[in-house]
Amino acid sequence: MPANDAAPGRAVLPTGRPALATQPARDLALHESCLVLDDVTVAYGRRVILSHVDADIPRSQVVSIIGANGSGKSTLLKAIAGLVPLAGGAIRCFGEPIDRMRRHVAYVPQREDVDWSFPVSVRDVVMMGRYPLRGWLRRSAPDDERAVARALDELAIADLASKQIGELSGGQQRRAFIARAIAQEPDVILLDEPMAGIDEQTHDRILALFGEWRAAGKVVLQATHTHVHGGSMIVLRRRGEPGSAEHAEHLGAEGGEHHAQHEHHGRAD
């Protein structure tokens, strides 16, 4: 099937109404179209990984990106985070090109993408969340110290602040990187498989954070295989793969999620 024959790729509000059209970013606090993906295509060399992905996501949404292994879930998050370049299309945040709005976007990677042997403490990791606001070379200010302390407390890891990040359990490591995202004070939070390899307490805390972030007007995108939460879904499928509407409806039934489908080529996750 040609990519253009794919079902329209638009995130849908819980009420079933399409998200609002993009408007100029005059007031970030009031802007409805927070994150817009416009015909996004990603390629590694000559191999197209994602093609023609569209979504218009307003504030106060938790969006689950689902699909089979290798369907490009992680690649889509990395494209939004600026870690992989676009081969086509555009991404806008509050009406501005995403490259101008990086400080508003925080990214929590998969465990497999982190070098846990790197000699940094938990506090150092969380302080990295302040770099987009103050730069890499400037010393931390009192505001930075307070933001880091709040983030450590919010994830209940203040007692681990001096430990090397590799000494922590999987759940504690996930908490540390989520605390880093919180310290950044973002409007958009990207999480890659946040529920994988964690304890029940961390799982419940992440679920609570989803609700808190939505209430605070933030946009949350999580790549996931099974843990679907929130009001919207983006379903990725490989080129020629049968539609996965029944699977998507099954995953979303408990939370009332809606879904859209997007064509995927090649293999990457």
Given for the second form:
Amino acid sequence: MPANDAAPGRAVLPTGRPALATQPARDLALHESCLVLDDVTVAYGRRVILSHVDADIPRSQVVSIIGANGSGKSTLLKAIAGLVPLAGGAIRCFGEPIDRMRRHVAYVPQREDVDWSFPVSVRDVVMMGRYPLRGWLRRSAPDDERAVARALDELAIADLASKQIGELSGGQQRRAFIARAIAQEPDVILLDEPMAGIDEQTHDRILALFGEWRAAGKVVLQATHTHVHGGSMIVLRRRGEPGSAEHAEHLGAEGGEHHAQHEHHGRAD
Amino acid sequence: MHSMSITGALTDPLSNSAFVRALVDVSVVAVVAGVIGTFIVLRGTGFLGDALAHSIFPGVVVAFLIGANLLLGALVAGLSAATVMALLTANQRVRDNTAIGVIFTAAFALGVVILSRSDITSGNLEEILFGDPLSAHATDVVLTLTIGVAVLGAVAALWRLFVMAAFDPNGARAMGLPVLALDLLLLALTALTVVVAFKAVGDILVISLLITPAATARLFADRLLPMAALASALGVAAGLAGVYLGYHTGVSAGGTIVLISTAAFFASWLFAPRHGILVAGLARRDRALLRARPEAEAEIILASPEIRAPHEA
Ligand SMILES: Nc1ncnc2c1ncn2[C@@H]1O[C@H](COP(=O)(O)OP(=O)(O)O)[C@@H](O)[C@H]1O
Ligand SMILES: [Mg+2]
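Can I have the other form now, the form predicted together with its partner chain, not the form predicted alone?
Below is the whole assembly, all chains and molecules, this chain first.
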């Protein structure tokens, strides 16, 4: 196939915020730029999915990554999570290369990516969120037990804690993974279609949690088909597919200082 | 044929030091294989274990030809194969690379070719291919114990990291867990397990010792630690039975161990309390279920009068 067939998508998320270069790089609480995508290009082999994506996301943001199936939402999240190597550019978290900040990044995978028959309990899964905090080789302390109990409570799955993870319904499994993210006490939370196939109650619970996370200064990035009201967006479009001007308009009307533009060239096949 | 009491059949051989060595050797191997096999079964990397088993064959053959300890030959070949596999898969998930299973089976062919040029007896060949725990030397047992303890120690130390990497490798990597390094370590531990197991059941049957007890345990256990413990226990039981049967009847102990393990697997597949197909099938017809209180209730609301609710006249 011709090389330009794989022409990449371009996503820009300008911040419109004056540069603030005076903050000490190591002070996470004061650091303004929580997550920076700097000219990021992602490819599977020779197949370029996204290229030259720039975004500078400050603290206290809920960013929806919106786009059709196959437009690269999961790919972008996986690139940030370090699951797909970058073909170009860099991702920084609080000014550091994100690879050094993994412990501060939680990732909630798409449902299809998990082996649900695996013999672990819901509590085991949530406890996994504590490992990076505690140190990989340390035993769990009473602290960790309490944090896990809190996270289970927060998502109302405490009564399911000792069930095998596969015994839960889809929405309950989603809650378990989000509880793991809570237990990790991260600054950046990446969720791949967290709202897919869940009931209204779970949906509202997750939405409320996004609000709490935002209020606590964290950054939430979710691949989704339904944009969170008042949140920022990164719109991905497969090359050759109709644009979603309404998204851009919607954002413009909101007058938010963060908005996403996207000249799209995602690959169409 | 011996004619003796059951107790006698169990205790008399214990005065034979070769027999005792076989018991120790097989038990250690079964415990280690049960634990490593649990991870192999859960990750679906059985093909890697099989490939490793095949690739130690030329090492064993060469060790035999130059008169060295077979276990040492297997050790060198197994670790070399694991290293080459690691290099070949350095930039991707080990389990994604099924081609490895094919490539390393070719090592077996290499062993066959070397053999065809030598004057090995069929008895020796049988021992290599199908195992003979009753011929284990003291050195073999010491090596098996040393390697076995090292493998178990490594797994125990890194237990929850192995669990996390196996359950949700993406989530684990996103948190910063070095999943690739753990994959490679598991590969090396598998190689070591194959090396110590080959003496007990032979090169061809090693994979069965790794996978069958773990697959059986999976039908019973919903947690990892019980699964590993049960796999080890099942392996030890089959191992001991095989050694006794081999001792008393002269049939191949290695082959017997594998057959007993496999029989246990099929019996469990049918009768395991929760996941056995027969038991699950019978439970479905249990009338007591009709009287039990359900967790959910169904209310039928119909918009169209043409459609009747079930059981409505
Ligand atoms: N592991 C992979 N190897 C090759 N191509 C991939 C892989 N994963 C995804 N793709 C391709 O990348 C594109 C974007 O996929 P993805 O990010 O999963 O889309 P989305 O999550 O928006 O539905 C699709 O065309 C898909 O076929
Ligand atoms: Mg996706």
